[in-house]
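Only one chain comes next, encoded as structure tokens, the form predicted on its own.
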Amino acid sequence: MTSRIRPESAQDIPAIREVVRAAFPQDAEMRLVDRLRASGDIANSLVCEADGFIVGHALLSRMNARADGRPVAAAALAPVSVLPECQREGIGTRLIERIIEDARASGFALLFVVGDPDYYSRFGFSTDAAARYRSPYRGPQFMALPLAPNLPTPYEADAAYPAAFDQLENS
């Protein structure tokens, strides 16, 4: 299979939606990714396109965080999808491997994710890169890859997700 890691076009959208609803149980992701476009949050959404189909999926979307009452540019991860026939192919790896590419070069000093640590930490994600940042995701999967060089680690942080993520577990 040739597949490709490209920039999500308008017309990809459906497709997305079906890669996302695939990758995950529920709907609830399809429509995080759904609320995140509808309010210009999305700072970069990726597509793995092979054999001219969509068969997964990166989204970045901007966040407000602060770290010592300064503002800092920071994105969150998620979510990552791929279609269930085509994991464990690296296309994931791929996708979160260019996306952290997209985002040192557009200027985010910090990324954060919510994961399974074991998974994230091979990207450089770490706990203790997120433990100063107070946020509804704390915890062992609340995790962050600090971009910007020598990114000093602050005595007190907010990590504030898009509204959108506000209404994820009520979908």
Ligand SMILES: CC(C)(COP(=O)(O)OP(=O)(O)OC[C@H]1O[C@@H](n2cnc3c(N)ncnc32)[C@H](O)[C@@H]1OP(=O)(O)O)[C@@H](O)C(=O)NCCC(=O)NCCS
Second form
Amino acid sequence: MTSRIRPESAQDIPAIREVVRAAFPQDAEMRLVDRLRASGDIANSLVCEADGFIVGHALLSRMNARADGRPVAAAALAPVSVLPECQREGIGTRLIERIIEDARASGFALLFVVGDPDYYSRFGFSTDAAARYRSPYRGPQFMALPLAPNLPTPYEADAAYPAAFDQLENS
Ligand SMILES: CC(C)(COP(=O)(O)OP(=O)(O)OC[C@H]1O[C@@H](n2cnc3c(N)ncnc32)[C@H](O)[C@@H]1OP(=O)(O)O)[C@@H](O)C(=O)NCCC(=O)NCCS
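Alt. form predicted together with this ligand, vs. the form predicted on its own above:
Whole complex next, starting from this chain.
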């Protein structure tokens, strides 16, 4: 099977919704993607296409972050979805590596993710890098990946996810 990672196109939207719906046990993440699309907060949306079918998807959205009073160009990685029958073939890794590479090229200084530390630490995310950022997600699963060189560790910082995430727990 040949597969490639590429930016989404408008025609992919129904297939992306199906992939996200299939990857998670509930439809909350699929609806999160819909809300982020509607609010215009998406910074990057990548798909993995295999033999003409969308089998994986990763989304990056712009955050409102400040460190010691200064704005930080930050983005949130969520959700990452791979069709259950295509998991553990490296598709998630390729999507995440590419979205990080694109984010660096676009000038983002810091990425955040909420997820399994064992998985996301492979890509350089760490709880330590997120520790000074106030967030409702603060805890062992709240991780950050600095992309800008020499990004100072702030004394006081905030990382606000787009409003679309507020409804995640209730959806
Ligand atoms: C998480 C997910 C995107 C990974 O995609 P994938 O294509 O299966 O991942 P890869 O093949 O690149 O990597 C597989 C490796 O990651 C590990 N892994 C996969 N999902 C994991 C998870 N939720 N937690 C910890 N490790 C995980 C596997 O153990 C595997 O490790 P191995 O190679 O040592 O066996 C995919 O499993 C998925 O869609 N899961 C359901 C949705 C989800 O939980 N998304 C993440 C939160 S936003």
